[in-house]
Every structure is written in structure tokens, then in C-alpha cells.
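In C-alpha cells, the next block holds one chain alone, the form predicted alone.
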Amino acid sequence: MEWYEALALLLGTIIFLMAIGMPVALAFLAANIIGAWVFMGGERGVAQLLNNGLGALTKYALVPIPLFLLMGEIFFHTGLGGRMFNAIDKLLGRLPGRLSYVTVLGGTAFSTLSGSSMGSTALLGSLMVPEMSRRGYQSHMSIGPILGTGGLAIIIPPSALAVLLATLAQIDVAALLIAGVVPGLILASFYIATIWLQTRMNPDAAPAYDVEPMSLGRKLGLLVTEVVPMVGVMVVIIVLMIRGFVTPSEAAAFGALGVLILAALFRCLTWESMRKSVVGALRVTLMAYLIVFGSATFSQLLAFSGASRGLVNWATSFDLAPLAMLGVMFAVLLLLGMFMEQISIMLLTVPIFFPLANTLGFDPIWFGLIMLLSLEISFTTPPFGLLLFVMKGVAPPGTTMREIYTSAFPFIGCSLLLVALLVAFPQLALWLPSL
């Protein structure tokens, strides 16, 4: 069988059964069994395939994915998350706008907790739309800021989507998380810049209100107690790793425990919160390690079948240059991130780009990165972008998709703003691993 043919089977197998509504991990644990019967020799194939998936799921890189999304729980189920927005709300005082501005800060520090960008839309929307609708913001500067904000999840760390695709690709964990932290703050400084240009072109789109005025004693113990111990916890696991005391993993431990801490200090911290953080935490990282499973056995048969192998020499016999290649691959992933969720894409192009990237000549760590890019935009992309659903879910009654997709235009293309940066001056992702 031709490398394409073996592809086309594979690939066309997945999309069947995805079609028809079987999910996502099992729909690639099906595939892969047919596949193994056919380019592996039937029955022992087929063993010897299941066995191999179950030897990724011992990987030691795996063990942050569960404890950044405990830690994440804790902190929306316990309510620091909303202890941290109103504090930095009355931070900012009578601040044009200032409500998209704790938006912004706010979600960047949680998203940096959280881990989650529909986690972090959902709570973002839940909290912050309604106050801002009450008050006269117009949609856009409501709606559009919590879009790019839920994003940031996806490449400042922790993140487990970070940590997944470091997985599937075999590169450094630590080196992919520590890569996002400079682009997450350049982004989030694009967000904010985005934010004044609005209100200075159109006052009116976040008119202004009076606030309780507060002496400087108190904005400081504000900020002393409802902000710096939450963001403390991010900055410390970062530092960790980037000075190598700590692995991933035992990062991802130890935050999960200072927010704990956090949450009985505050007390915050009841069996009802706990038991819904480690359901919430058990539920995503069982779907994530059946993903891992079925993303190394799909490997493997790309491998073993010559379908990889294939379609890198294919793609490469165009003689297009590195930056073109890259810029095709961009867009072959935002093409798919309109009509399929961001997992499900991992699935099915790092196998594919990842040993391309490395034909080519790319750093692994800023492609990784790239690629995170790339996902973080396609979650906010029309029509079907997954966190555009999120937030007509948590949205106003009578908002609709037209007014969100709008919205989220200007904060996209700060997002590609960003992407252009990276190319230029690949550093901006490189210099922090490289300490």
C-alpha cells in the first residue's frame, strides 16, 4: 500500500467515525486498532500496538497535566478567583475602561492558574459580563477582551495544553512552558494597548462612574492580600523552574499545594469545593490521557506504515522555503481550528508537523510554541471557534454570535501581531529556556 493510500485510510477512518458523533479519543482508539490489523499483522498487531499506548501513559511529563487542573479548580471553586477581580477592580479606580483593564490583568493571573481557556472564558463571562453590561460598556468591550484573555491560558504557564502537546511531540516540558512566559505578557500588553485605543476613539464605549475613593494604606494592603499571594504562586513555580529546582512536575505540585494553602488561609476551602475541583480535575485528565494513548499508537502506525515518512518527503519535494512551509502549516491549523476543537487537531498534525519542523530546520521549543499560537487563535476564530460558544453560554440573554465575533477581530489580530513578533525574533520565546 502507497504512503498516501495508508494515510488517506487512517485519517479517512477518523474523520468516519468523528462524523457520526463518536468522541474524539475513541474515535482515534478505533483507527488505530483497524489500522494495526491491517499494516501490523492482524491480532498480535494489534496487541503489540495496545501495549505500546499503554507505555506512554507511564511518561513522568504527564504527571503536571492533573495537578495544574486541580490546582486551577481549586482556585474558581474556592473563589479566590473572584477575591483576585475585585481587588484589582477597585485597584484601578475611576480608569477609563477599567473594568475591560481587571478583564485583562485579572485574567492573565488567573489564566496563569487556571490552565484552562474555557475555564477561564467561563468564569470571566460569568463574572464580569453582566457588571460591565449594567454599567454601559458596549459588547466589544466586554465580550472582546475576555476572548483574548481565555487564550493566554494556552501558552502562559501552567498550562496543560502546553504540557500535552510538549508530550506528544517529545520535547522538554519545562522548556515549552517556560518558552510562553514573555509572549503570554507581550500579548496581554497588546490586549491592554488595544483596550485604550478603544475607549480613545469612542469614549462612549466604557463610560465613566464614580468609585469609592481609597487612601494608598489601604490600596496596599489590598494588594498585599488579594492579589500578590494568588499571582505569588504563578511567579514562584516559574522561577522554579527556570533556576532548576524543580521539574514540571514537581512544580505543578507544588502549586496545586500553595493554592490549597491559599484557600484554607482565606477560608475558602470546604469539602463541597474540594469534591467539585477533583471531579472537574479527574474528568479532563482521564480525556487527556486517553488522548495521549491514542496519539502515540496513531504515531506509531503513521511510522510503521510509511504514511509519515510519505508525506514529509511530499511536502518537502515543493522546495518552498522554511518561513512558507511555516506559513502553510499556520494556516492549515486555523483552518482546522474553525470546525474542530483544539484537541482533536493536536491529534491529528503533530505527528505530522513536528517531524517536518525538524526537516526543516525549526527550533522544537518555538515551534511548539508556534503551534500553541496557532491554537490560542483558532479557539477565538469564526464560525465555529470553541471559546465563541463558551461565552454565548455565559453571555447576557439577547447577545448574539454576530456581536462576539466582532469582538473578537481586534484581539486576534494582536494574537497574529505576536505570531509575525516570534518569526522576526525568535528570543522572545527562546531566552528564558536557554537560562
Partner chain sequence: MIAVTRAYSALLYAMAVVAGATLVWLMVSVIVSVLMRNLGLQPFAWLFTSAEYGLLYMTMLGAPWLVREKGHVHIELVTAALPARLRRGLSRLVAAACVAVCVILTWKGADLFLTNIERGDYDVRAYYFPRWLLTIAFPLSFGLMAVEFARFVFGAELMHTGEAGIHE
Second form
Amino acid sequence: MEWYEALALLLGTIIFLMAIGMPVALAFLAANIIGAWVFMGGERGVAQLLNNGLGALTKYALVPIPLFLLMGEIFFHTGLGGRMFNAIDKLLGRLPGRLSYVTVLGGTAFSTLSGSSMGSTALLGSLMVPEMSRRGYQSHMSIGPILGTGGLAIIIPPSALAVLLATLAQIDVAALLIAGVVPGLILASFYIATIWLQTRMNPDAAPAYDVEPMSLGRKLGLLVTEVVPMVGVMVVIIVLMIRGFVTPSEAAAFGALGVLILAALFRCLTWESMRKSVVGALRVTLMAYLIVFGSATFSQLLAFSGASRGLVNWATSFDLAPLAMLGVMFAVLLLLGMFMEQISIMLLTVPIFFPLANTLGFDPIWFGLIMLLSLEISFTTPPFGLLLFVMKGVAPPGTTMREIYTSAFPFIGCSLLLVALLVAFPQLALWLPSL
Amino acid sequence: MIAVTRAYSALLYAMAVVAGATLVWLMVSVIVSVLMRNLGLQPFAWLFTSAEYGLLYMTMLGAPWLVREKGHVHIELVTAALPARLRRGLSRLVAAACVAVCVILTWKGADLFLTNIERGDYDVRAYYFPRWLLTIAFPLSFGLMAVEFARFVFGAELMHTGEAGIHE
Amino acid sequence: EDTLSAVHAFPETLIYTKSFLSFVDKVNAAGEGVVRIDVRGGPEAIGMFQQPDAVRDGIVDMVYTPGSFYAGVLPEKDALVASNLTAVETRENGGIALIDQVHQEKMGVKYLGWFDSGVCYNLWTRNEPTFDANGNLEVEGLKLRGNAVYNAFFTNYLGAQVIDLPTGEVYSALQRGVVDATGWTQIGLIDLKWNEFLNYRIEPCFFSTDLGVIINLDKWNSLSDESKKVLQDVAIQHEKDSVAALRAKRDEDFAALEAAGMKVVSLEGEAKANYLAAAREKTWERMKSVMAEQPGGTGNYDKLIELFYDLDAAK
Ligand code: NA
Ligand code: NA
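And the form predicted together with its partner chain, for comparison with the form predicted alone?
What follows is the whole complex; the chain from before opens it.
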């Protein structure tokens, strides 16, 4: 079978099954059964598929996600979240969309703690979305910024994905990590501008209620009693991580522990809130991990059948100008990113793209950062970006997939704008590492 | 019959409870191993390994319960656009396809489990762990998922709502 | 023309994978019109720990992987892990033939060749290592990263506090001081960039890499005699070539590390002998105990040790 036939068979199956409403995880499993039957020699291929799924799921790198979810759920169900957001509402006065800004700022800060966009989206989603919709924010004002900042986690150090990319591509790890700092901050500022535009264009997007004026002393009091403790938990964990007490993967467990301790101190920890938190975290984890189970094997089938390798080789076989070639590579990454898991994409494309980038005269650090950005974008690109499903899991009942898709678009636009900026001004990425 | 249904439901919820307990265990195992390391003790390697295996047990044991809860995300495009009668038909057809997928995976999962026992396969990480203890989760999980999806084929309740445009 | 599908355990950019790919090129050149190897990819095509089962079940015909990835089925791989010989001598003395026979019996796969042998492991540390009055390495206070391959040695003999970390997490763990020492092969440290944090290499080196090519036995038996001959001949040649190539690469890496400030400290005399003896004996103990539980028992144990370890060379 030619690579494009294999590609058409695998992608066609998955798109068809999802379109008729098969649960996403089951659609992956069904496509895997068909793919294993065709490419792995019949029924024994299906047993191999289960083995592969087992391998993909029992990885320590996946441990933080349920724990970040647990942290967010405890925060919400114990009422700590409500208290903190009440305080922020009062402190920020009448600024429209204030919690959306808080999301971006918090998400950017949180990116320095987390190296995983799924973990980041899980935490912010479970932390912010229920509370914001309770306060009358339209869903795109909460979902959009979270999907956006989720991706910051892999650009702003620490980032496990950046370390892996640098190792595979044999480029300077520290330089790639540092190169992400300035673009990450620029991206965060684009998000802020987007929120400002959205509240200007549609004043109903965020609740506009009056806040009673408050004395500076009362504001300070609120800040210290309601905001500082929670922010303190985050700060403590970041410090523990920098001091080498915990690795980035282990930080989530201490985050959850920190919120538990906080809830106990504030006397709002009950068995009922604990049960609800575990059930909430469990629901989203199960949904996401069965998709991981299916999609990891789907990635492997795309590679094993020669479909993705064929696509990459074909796309890079044209003799184009450097900029056009960059566009082609970017498009391939986005396309693969819609269906494949990020590490598999890197394993597959790095050996082909980096030598090519080298002959085209691209700076490898700069190119590595563009690659990370494309992976980040594809993680939130409809219809299959995994973060979208995680978001669906944490969003309040009744949130439609379309609402999630349309919320994501403006923030994907920001990332694309950043890529364009990086192409025009490579120094945005390269200046900091050169110091 | 009622006794069987009850016992089945009890199993389904018991599995979900184990999945929830596993999630809590993930947190405990990480915290204990970090504390041990920083106290200058050698963390038990099984803390690390049990967290990795826990991810599999959690996902597999909880998945059938999530089918009952309609928690596995799906996209309603076609089902929302169709007239009610066709939509109901398609919804039951999709559920039937899910049953087929789960039945195949139950069958091959049981195959894999028996092969692992017969060959005496081990999963080698920090310890030599009998592989069948892991793969037994597959026939159990997909078997129960098949039953749960079958309820959407034959039962009163449908998997898809199809309400008011695109909806989940 | 016979065609074999193949996958490799490690990413394409790793030195060991490049070695395997050059073997494939040699087979495809020498076997033109007779036999061809069709490489389907690395861990992105089949997960690295699932590859041994995949070749056993005939999903893929050929796999290039460390024996340690299927240690549960074939504890005899520890003979290679503990070896101080290379594929060249063990091909000559019948060691590889015995390993091939065990692979066929226990796993239903043909062991075609032991590639990239002659590379051993060192301990690498951030701070200057210290020694006790008898010249033994002091491991107290070392935050040592370990894994399943060397834990028998690190834990049971050195009594070290081993921290199990996946390879991908080691860089950031070193950066933050979660670990400050690790075992690793003589080559590859620069590729992983761990040399940014590690400053000392402790000699002597111990163990050996155990990378080999295995082929599904039914597939192997279905090949024409001509194909088998091409595969086997090229494999034996590559066993030799890869030893030489990796030795050259090791010297190159060592020189580069030294130029960048890596210091070498060595155990001496009795302490050195004890260190090496522990590395091999703890590993053999593990091999024996797992073999004892399997059909066939420990029948091959003494033979394996005789063929894969040169006691005189260790003195
Ligand atoms: Na980060
Ligand atoms: Na994706």
C-alpha cells in the first residue's frame, strides 16, 4: 500500500467515526483495530495494539495530570476558589473581564511550574471555568484564555518537551529553554490584548457589576487573607522545584497537598468536598487517558504503516525557497499534530527537518522554537486537539464542542501571529540566549 | 435476573471506587517518595512503579463507569442535523459499533492475558512484575464497557441527545 | 527477493541507531535482488518495550534492541550485560551461538548478531568522588540515578540511594540537583547534554551494552539459504566493524569531554578488583535466580559465564 493510501485509510476512518458521533476514544480504538488488521498482519496485530496502549499509558510523565486536576477540583469544591475570586473581584474593581486577565496572568505564572500543557489546561480549567461561568462569564472568556495559556507551559521553561526536542535534535538545551521566555511573554501579552478587544466588542461577554468602593486598608486585608495563601502555595512549590526538592513531574502532588492543607486551615475541608473532588478529577482523567490509550497507538500505526513518514518525505521533496520550505514544514507539523501525539511527531520529523533546516540556513534554536510552537498550536486545533477534550471535560455541563472550538480560534490566531513575528524578527527568540 | 443485574452494577461501581482510590494513591506515592528522598532515605522503588501501573488500572477500571455516566466525549454533528427518527437509529448504530469494538478488544485482551500466563511473561521495571496482572484489566474493562454500550443500543436511554443544534 | 520489516528501539538520532541503519544499508547493498530490510521506524512506530513481543509474534520481522528490554523472558541476556568481552571473541568462542540457541528456544527468535559491543558503563558524578581508607568509593550522600539494568549492582553492592528516573527527566533532575550522579555508557553523554552538569568520570568501567538484532524464527526459517547467508555474513562483519567504530567514537567523546573539563578518577588495586567483581557477580546472581524459575533452569549458567567473561582480563 502506498503511503497516501495508508494515510487516507487511517485518517478517513477516524474522521468518519468521529463525525457520526462515536466517542473519541472509541473512534481511535476502532481505527486502530482496522489499522492493526491491515498493517500488522491480522488479529495478532490487535493484541499488539493493546500492548502498545499499555506501554503508552504506564508512563510517569502522565502522573501529574490527574493530580493537577485534583488540585483544581479541591480548590473549587472546598470553596477556596470562590473566596479567592470574590476577593479578586473586589480588588480589581470595575475592570471588565478581570477574571480572564487573572487567568492569563495566573496561567503564565503557572507555566513556570508545569512542563505539560495537558496538566496546565487541566489545572486552570478545573480551577477557573466552573467559577467563572457561575459568575456570568460567557464560556469563551474562560475557555479561550485557558486553552491559550495551556500551550505556554511547553514554551516557558521548564518544559519536558523542549528538553526532549533539544536532545533529539542535538542542539543546546539551555539555549532552547531560554529562547522560549521572551516569545512566551509576548504571547501572554497578545492574549491580554485579545481579551481586552473581546470585552470592548461585546460588553456582555463578561459580567459588568458594580463593586462597592473600599478603603486601601480593607483591600490589603482581603489580599492577605484571601489571595496570598493560595498564591503562596504556588510560590512555595516553585521554590521547592528550583531548589531541587521536587522534579516538575512531582510538583503536582505537592500542589494538591498544599491546597488540602490550606482547605484544612480555612476549615472548609469536608468528606463531601473531598469525594466530589476525586470524582471530578477522575472523570476528566479517565476520559482523557482512554483517548491517550487510543491515540498513542494511532500515532504508532501512522508511523508503522509508513503513512506519516511518506507525507514528511513527500512534503520536503520539493525544491522551494527557504521561507516557503518553512511554511511546508510548519503545515506538516500542524497536520500531523491534529492526529498524532507530540513525542511521536518529534521522533519522526526531527531527523528529517533539522538537517533540512540546516541546509536552508535556519538557526537551529530558532527553528526548534518554531517547532515547539507548532506542536503547541496543534494541541488546541479543532477537531482533535487533546486539550479541547480536556477542556470539554472540565467545562460545565451544557458547554458544546462548538463553543470550545470557537473559543480556541482567537488564541490560535495569537500563536500564528507570534510565529509570523519570529520569522520577521528572529532576535525575539535569539537575543536572550545570546547574552 | 435482578440479582445478576445488581451484582453487575456493584462490580461496575466497585471498579470505579478502586479507580478513584488509585488516583489518591498517585498523590500519596509521589509525596512519600519525595519526602523519603529528601530525608536521605532510599525511596521504595515500588512507589514509582505502582504509580505507573496505577495509571493503567485507574483508566481501565474506571472506563465502564464513565460509559454509564456518558462521560466519554463525542462530537455531535451528524446526529444533531438529522431528523429525530433517523437520529435515534444512528445513535443506536453508533452504540452498536462501540459494542463491536469492545467485544473485539475483550476477545483479544483475553487472548493476551492467557498468552502472558502461558509464557510466564514479566514486565521488567524496578521489579519483575507478572504481565498477566496488568493485561487482565483489558478483558475486564472492555467486557464491561461492551455491556454498558449495549444498554445504549437496546435500552430506553440514548447516547446522543441531538438537542438544539450542536450539543454534547 | 526476501523482505524483512524492521524497527529499532531508540530514536533515529542516537549513535546506536545510526550503527544499526548502517548495517541495514550494508545488507541492502550486499543482498541486492536477494534480501532487503525495510526499516519502519523507531519507538514512534512501536513502543520500545513492546518491540520484543512484536518480533516474537511476527508483527515485525526484525528488531534492534537491548536484551535488557526482554529480560523477563531471557535472563541469559545478563551474561552480555556483565561481559568484559566483545562480540568478536564471543562469536569466535561459541558464546553468541549459545545465546542464539537460547533465543530460539525461549523466545522463538533468531539472534543474528551482538552489535555495538565493547562499550562499557562508567559512573559519572557532579562533585569530586571520595574514597575510604581502603580506597573504596564512598557512595553516602551521592544522589545516584539508577534503572533496572544496574540496580542489582548499585543497590546490592554499593548500597547507594538510587533514584529511579526516566532518561528524559535526568537532564532537569541534574540541573536542579535532584540527582548528582548517574551510570551511563562511555559514549552518548554529550548527546544527552548531561556533561553540562557532570564533572567526574569514575574508572574502571563495568558492564557492556547488550544491543542485538533478533528476527522472528518463522520468518528466518522461511528465508532462502542465500538470504540467510547474506544476513549472517553482514551481521558478523558488522559485529567487528561496530566495535572498531564505537571505540573510535569513545576516544573522540573522551577527548571532547576532557577538553571541556571532565576529570577522571580511578579506583585502584583491591578496591578496583572488588568493584568489578561486584558488578559482575551481583548481575550473575540476578541471572541465576530468574533462570532457575524458568524451564531449562540453570543448565547453561556456567557455560555462559565461561564464554562471556574473561577472569584473567579483570585482574
Ligand atoms: Na513550563
Ligand atoms: Na494533537
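Everything numeric here is computed off the predicted structure, so don't read it as measured data. Take the two forms, find the largest set of C-alpha atoms that superpose within 1.5 Å, and that set is the rigid core. Positions refer to the first chain, counted from 1.
Q: Indicate whether residue 404 shows a C-alpha shift of 2 Å or more between the two forms, with the rigid core used for the fit.
A: No.
Q: Align both forms on the core first, then report whether residue 97 has a C-alpha shift of 2 Å or more between the two forms.
A: No: residue 97 shifts by under 2 Å between the two forms.
Q: With both forms fitted on the core, give yes or no for whether the Cα of residue 194 moves by 2 angstroms or more between the two forms.
A: Shift of 2 Å or more: no.
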